[in-house]
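Next up: just one chain, as structure tokens, the form predicted alone.
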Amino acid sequence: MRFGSVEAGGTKFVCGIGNEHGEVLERIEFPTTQPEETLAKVEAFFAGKEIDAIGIGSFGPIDLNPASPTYGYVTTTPKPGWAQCDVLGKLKRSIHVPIGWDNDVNAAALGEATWGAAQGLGSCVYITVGTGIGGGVYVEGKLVHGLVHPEMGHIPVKRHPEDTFAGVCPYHGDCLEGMAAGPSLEKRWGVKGHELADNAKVWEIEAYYLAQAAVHAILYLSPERIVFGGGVSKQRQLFPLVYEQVQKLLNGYVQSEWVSERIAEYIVPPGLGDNAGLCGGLALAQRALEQSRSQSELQSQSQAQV
């Protein structure tokens, strides 16, 4: 089978074609500009391609309630031009196959649970640290939605004792995203994160905030694995600092060898690398096709009984 995937990010869109094994066969990316221009590029990429279904993991917040009049919309994003944008509706008008729809970090969590670092486990949390911060939650074969969907990037955090930075979140100032996402690094230190690799204080402060996100996830959800993805998490010197802070914050309360002795196997980078989101879209597409077939079978059975 051939599936389409869209990783719709606030900075860039990634589109691809893959199969039911999570293998990416074709991949392109382009900057996220205004909705009309960006979505037209998505439509052009899939035009004429033989696919069975497509999965879209989108930056958000997004509306995931099928009964809502704004289902499929990006809602209250600060991304200029994208607030209240009907992403799913526009793509449905040009791509006539079953379409799976979720937020980008839920898609990545599904990808990692299906083919990546959390394969074979019953639960995981995927936290992306890039232009923004978000968290996706996978539990017992399902992605967690609810009132809307998890917004782990906007949890309040305790301020590092040496950090006087105000934060960059337009909604909350010094929430996790405001203090630890890529733009906060650049504004706090005056250069981009990849230019700060040798500055120990940068990563000490960054780990202080990201460890709080991991601890929240452990205490709220007790996942079997935590995956940190996104551009900032590619700074691998960050992981040992996060491990140290997580253990310090938990202070022996969570009695598990995965925290006390095997934390480097518990809090990990993506097993799928840069394709976590794209593979997540393939998994969403596969689920959308299965759901479509189940609905068709139920309709056929219902008509046969009339």
The other form holds:
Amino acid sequence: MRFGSVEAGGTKFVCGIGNEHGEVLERIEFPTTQPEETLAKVEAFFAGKEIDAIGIGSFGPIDLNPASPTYGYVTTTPKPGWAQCDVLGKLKRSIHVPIGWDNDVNAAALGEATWGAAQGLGSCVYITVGTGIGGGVYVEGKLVHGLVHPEMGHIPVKRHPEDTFAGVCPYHGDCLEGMAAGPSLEKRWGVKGHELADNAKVWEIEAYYLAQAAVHAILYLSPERIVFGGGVSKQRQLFPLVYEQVQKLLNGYVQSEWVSERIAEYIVPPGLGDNAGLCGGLALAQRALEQSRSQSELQSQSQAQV
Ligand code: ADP
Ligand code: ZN
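Having seen the form predicted alone, the form predicted together with adenosine-5'-diphosphate (ADP):
To see the whole picture, the full complex is given below, headed by that same chain.
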């Protein structure tokens, strides 16, 4: 099988080709400009590539409801040109294979559950901490959409006692994303995140917020694994600090050795490393192909009965 994958980000697009083992065979990336120009590059990349299906993991919010007139759209983004943009529809008109469509973090959660840190498990939560914070949710073998899709990056958080920073979320100010995503680190401390590696207070405060996200995930969803990805999570010294805070917040209430003894195997970086997003698209493509095959089987069965 040859699958195509699109990691549609607000800053850059990554397109790739891979297989059913989650191996990425080819990739390109280009900056996200206006939709027409950017999507034309996606189409050009896949032209003549002989793929069986494509999966798109998109920045959002996006419309995931197949019954909605705006299914396949990026909806309310402040990114110029992209609000109410029919991304899926435009690509469907030129690429005639089954196309899987989900948001970037749900795609990454599916990729991790298929080939990565949550491989073989029925559930996981993938939280990216980068330009924004987002959480993808995979439960009982399915990605959660529900009303829209989970937006765990914008949960209210309890403020660290020493933190007087106002927060940078344009909607909520001091929500999780407003307090703990890359841009908030930069605004609070005056330099970019990767230049703050040696400042212990930075990571103590950061872990205080990220632990709250993990605790919400554990209490709401009881996932079998939590994966923290994105640029800021590359600061691996964060992980032990998050473990400490999670255990403190839960205070022995959730009775599982994964929290009490094995938390370092439970809250982990992406098993797929920097390919988490791209592999997520491959996993979406694989599911889209399976779904389209079972639909055509059903159709031919019902035709045979008439
Ligand atoms: P995006 O979220 O745009 O897809 P990233 O996950 O790389 O991309 O996130 C970018 C944000 O993460 C920026 O705010 C950047 O400063 C921050 N960042 C990237 N790498 C690191 C790092 N190694 N340490 C700390 N912060 C980082
Ligand atoms: Zn917010």
